[in-house]
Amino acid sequence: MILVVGASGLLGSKVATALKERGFEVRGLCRNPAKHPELAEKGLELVQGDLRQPDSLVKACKGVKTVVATANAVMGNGDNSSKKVDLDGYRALIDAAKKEGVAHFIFISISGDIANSPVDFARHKYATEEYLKASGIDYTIIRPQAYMETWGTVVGDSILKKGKTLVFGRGDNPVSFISAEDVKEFIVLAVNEPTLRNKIIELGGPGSFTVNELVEKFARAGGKSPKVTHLPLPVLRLMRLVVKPLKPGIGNIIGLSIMLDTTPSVTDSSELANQYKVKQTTLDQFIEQKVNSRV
């Protein structure tokens, strides 16, 4: 049995569905399973659980061989803050997995210098990595670069729908954008691949592109001449300071946007992809699919 934590999310739903289609028994942890009948219809066993409720995690881990942890609270506030979910909640999940004899724990983190990041969410991810490594459970930690799906929504949808977009910062830092579909393939691979145990795997998509180049690609593909507005880094930093005490989740998003614009964000996964025969999605292919889906 494989437990997918965050089975209703962007990545988790892809992973849970792919594992089920490939013959695995899959249990999906959701806060409210009744809201996701589409997952039950695919044959997944859905269980109610919450990273903020340790007892529910022990129950969810019973009889489980592998945990795939995709959930996060990057935009959470208050009782659903990143600290309560990505730090405290994941410690409770790792403890529950260890108690129930889980053999393998696959944790989805993020790329970058997260140990020293000024962003709480990133430091919480790193602290969870360290806690997992010290737990004694076999682990695979996956650190993807920025998702094409996320930035395709933030930048691309605005261009295609409104003919304008907002760029956080200068927009000239190269990024190895990666598709969530490709991350899913590496996760499914890690479930049964012993050579990926007890490793940290850095993932990036083919090539590297700046956000400004991403804007240009969407504009060309969509036949648009968008109005592009840049929010300068000093403004972003000030916004983060003002917003963070009231809305930590928005503070995390602004902080991650600053990281994307100012820190190394290039990862070459071609050797790994070739080794395990994972055909990665190019940025042009992703944009073409997104534009065509709107026609």
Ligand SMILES: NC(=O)c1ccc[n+]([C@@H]2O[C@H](COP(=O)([O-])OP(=O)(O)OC[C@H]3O[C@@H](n4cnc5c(N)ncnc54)[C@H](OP(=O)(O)O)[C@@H]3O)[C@@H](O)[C@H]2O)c1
Second form
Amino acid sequence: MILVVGASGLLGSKVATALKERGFEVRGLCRNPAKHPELAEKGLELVQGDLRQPDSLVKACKGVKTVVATANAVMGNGDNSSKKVDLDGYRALIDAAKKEGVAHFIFISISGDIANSPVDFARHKYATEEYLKASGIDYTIIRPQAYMETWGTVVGDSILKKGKTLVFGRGDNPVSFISAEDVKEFIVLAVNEPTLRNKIIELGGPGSFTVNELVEKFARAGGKSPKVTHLPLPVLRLMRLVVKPLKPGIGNIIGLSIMLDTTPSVTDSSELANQYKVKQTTLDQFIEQKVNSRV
Ligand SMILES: NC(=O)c1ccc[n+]([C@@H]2O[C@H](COP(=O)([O-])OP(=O)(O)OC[C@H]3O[C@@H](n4cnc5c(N)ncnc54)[C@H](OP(=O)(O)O)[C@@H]3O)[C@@H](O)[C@H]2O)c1
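Can I get the form predicted together with this ligand as well, since the one above is the form predicted on its own?
Everything in the complex follows now, all chains and molecules, and the chain you saw is the first one.
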């Protein structure tokens, strides 16, 4: 049995569905299963659980061989803050997995210098990696670059729908955007691939592109001449300081955007993809699919 924590999310739903389709027994954990009939329709066993409720995690881990953990509260505030979910909640999940004899724990982290990041969410990811490594459970830690799906929504949708977009910062830092579809393929592979055990896997998509290039590509594909507004870095830094105490989730998003705009964000996974025969999605293919799906 494989437990997918965050089965209702962008990546988690892809992983849970793909594992089910490929013949694995899959249990998906989410906070409100009734809200996700589409997952039950695919034959997934859904369990109610919450990273802030340790008992629910012990229950969900019963009889489980592999945990795939994709849940996160990057935008969470108050009771569902990143500290409560990504730090304390993940400790409880790893403890529950250990108690129930889980053999392998696949954790989805993020790329970059997360140990020394000023962004709380990034440091919580690093702390979870360390806690997992010390747990004695076999692990695979996946550190992807930014997802095409997420940035295609943030940047692309507003170009295609409204003919305008907002860029956080200068937009000139190269990034290896990766499709969540490809991250899913590496996760499915890691479930049964002994050579990916007890490893940290850095993942990036084919090529690297700045956010300004992403904007140009969406504009060209959608036949638009968008109005592009840049929020300058000093403004973003000030916004983060002001907003963080009240809304830490927004503070995390601004902080991650600053990281994307200012720190090395290129990962070449072509060798890994060739070695394991994962055919990666190019940014152009992703944009073409997105534009065509709107027609
Ligand atoms: N998006 C990117 O660009 C990107 C880049 C690199 C790495 N990542 C990492 O990839 C992973 C997947 O990202 P994503 O964008 O696919 O995530 P997502 O769509 O935002 O999904 C978030 C998931 O977390 C669950 N969740 C939130 N709070 C919870 C709690 N208290 N208890 C249990 N579940 C909770 C949500 O479930 P409910 O249905 O219960 O709300 C949802 O399924 C994350 O670890 C993320 O950090 C993302």
